[in-house]
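Just the one chain here, the form predicted on its own, laid out as C-alpha cells.
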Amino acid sequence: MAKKVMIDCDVGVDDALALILAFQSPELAVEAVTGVNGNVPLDNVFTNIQKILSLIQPKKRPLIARGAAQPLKGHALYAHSVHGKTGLGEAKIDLKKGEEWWTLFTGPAHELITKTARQYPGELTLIAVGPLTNLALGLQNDLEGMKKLKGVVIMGGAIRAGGNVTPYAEFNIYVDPLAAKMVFESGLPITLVPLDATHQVFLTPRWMDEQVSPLHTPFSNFVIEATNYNIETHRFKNRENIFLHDPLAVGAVIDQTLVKTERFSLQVETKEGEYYGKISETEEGPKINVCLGVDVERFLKLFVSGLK
C-alpha cells in the first residue's frame, strides 16, 4: 500500500525537485498540494504548482489549493537570488488551457490539510517544505483535525549547523518563527528535516554530468534548466553546488532507514532581532524527531531514479 501524503510547500527550485521525487515514487500516493507564500509570493508559488503538475502528469490528479499570502507576523521575505524571479530557474514551462493535471479546491489550504486528515484519520502524512503558516493556522481553526494526520515531516530550521538566512536561522522558519513556535509545541508527532541533515545531499557537477545529463527525460532536463546547470562549462551559475533540502523530506517518508533521527524538544525564537528564527534545543515542551544523519548515497540513488 503507498503512503498517503499531502505537500505543503512554497515552490523554488528544490521544493519543484521535491515534487518531481513524490509523484514518481510508487511508495507514495500524493493526494493533495498546498502552495504558501515564501519562496517567491503566493501567486507565482501556485502557478509554479499548476507547472510541476503540467510536466509530471499524474495519473490520479491531486487536490491543490492557495494558502497564506502573508506570514502570521511580520513582512513577507522572498529566495529571488536563489530560485530566479518565477522561482524556477531558468526553467520555462508553458500551462495550457484545458490540460488541467489537478482538481482545484476552492478553500484555503489549511482547510484542504484538515479535510484531507479527517478524510483518512491516521494514514495521512503532511510534507512541509515551506514557512509553516498555514500548518499554524490549520491549528487554529481545527486542532481535532490536525490532530488526525499520521504524522507531519517539516524541511526547515538549523539546530547545530549554521543557518542560511543569518549565522543562526534557515529560510522556512526564518520567514514565520510564530508559526514553527506553535506547530512545535503542538503535540504532533513531528520529524523535522533541519540544514544539520540537507546540507548534507547536494548536487555536485559530477552527479550532473554522470547521472542526471545522460538520462535525457523532461525531468533530467528540467533539473538542468531550473538549477542553471550549463553542461558545456560542467559549472553551475553563481555556486559550487545545488542542495536537496526539500526532497529530502520526501525521501525520509519514501524511506525512513535513509536518515538517522534523534529525539529532543525545541524552541523557536519569535522576538525581533540578532536570533530571530534561530531553533534551539530546550528541556521543556513535546519531543519530536530530528534528523541529523543521512545515507548519502543511497538518498541520492533514490533521488536520481524518480528522473528517469
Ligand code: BDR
Second form
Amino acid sequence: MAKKVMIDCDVGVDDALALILAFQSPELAVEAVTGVNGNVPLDNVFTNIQKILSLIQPKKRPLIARGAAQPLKGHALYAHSVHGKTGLGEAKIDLKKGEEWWTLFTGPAHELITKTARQYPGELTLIAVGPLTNLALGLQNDLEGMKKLKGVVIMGGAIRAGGNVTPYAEFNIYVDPLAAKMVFESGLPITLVPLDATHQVFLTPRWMDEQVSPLHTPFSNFVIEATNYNIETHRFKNRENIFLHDPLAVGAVIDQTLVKTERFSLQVETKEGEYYGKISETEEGPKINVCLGVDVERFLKLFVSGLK
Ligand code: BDR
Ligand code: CA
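Show the other one: the form predicted in complex with this ligand, since we just had the form predicted on its own.
Expanding to the full complex; the earlier chain stays at the top.
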C-alpha cells in the first residue's frame, strides 16, 4: 500500500523537483500540498504549486492550501538569486483556466495539515521542505491534530556542515528559527534531512547530459529549464551543480534505506546575531532522527526514474 504523505513547500526549483518525485513515485500517495513563504513570496509559491501540478497532472487531485505569508517573527527573506524571479528558474508553465489539477482548501495550510492528520490517524507523513511556520501554527492551534501524524520529515538545518545563508545557518531554519524551535521541541516523530546530507546529492553537467537530457519528457525538459542548464555549453547558469535538497527529503520517505540516521536532541538559536538560525546538538529535549549519510548513487537513480 502506498504511504500517505502531504508536502509543505516554498516552491522553489528543488521544491518543484521534490513534488515531481513524490507524485511520480508509486510508493507514495500525496494527499495534499501546502505553501509557505520562503524562497519566493507566498503568492508566487502558491501559483508555482498549481503550475507544477499542471505539469504533473496527478491521477488523484490533491488538496492545496495557502499557508503563512510571513515567519512567526522577523521578516521574510527571499532566495531569488537561487530560484529566479518567480521561483521556477527559467521554466515557463501556463495555467489554463478550467484545467485544475487540484482541489482548493479555502482554510489555512495548518488547518489542512491537522485536518488530514486527523482523517488518517497514525498514517500520514508530513514532508516539510520550506520554513517551518505552517507546522508551528499547527502546533499552536491544534496540537492533538499534529500528534496524529505518523511522522514529520524536514529538509533543513546544518549540523556539522556549514550553513548556506550564514556560515552557520541553513535557509529553511534561518527564515523562521522560532518556528523551528517549536517544532524540534514538540516531541513529534521527526526526521531531519540537513545540509550535511543534501550537500552530497547534486546534479552535475555529466548527469544532465547522460541521464536527464536524453529522456525528452516534460519532466526532464522542466529540469533543464528550471535549473537554467545550457545543453550546448554543458553548464548551469551561475553555478557548478544543482543541490537536490528537497527531493532527498522525499527520497528518505520513499525508501528509508537511502539515508543513515543518528538520534540526538537539537537546539535552535533564536537570538539575533552571528549565530541566528544555527542548530546544534544538546543534551536536553526530545531526540529526533538526523540524516547524515546518503546512498548517493541509488538516490540519484531514484530521482531520474521519477522524470521518466
Ligand atoms: C533549502 O532552502 C531552499 O532554498 C531550498 O528550497 C531548500 O528547501 C535548502 O537550504
Ligand atoms: Ca524548499
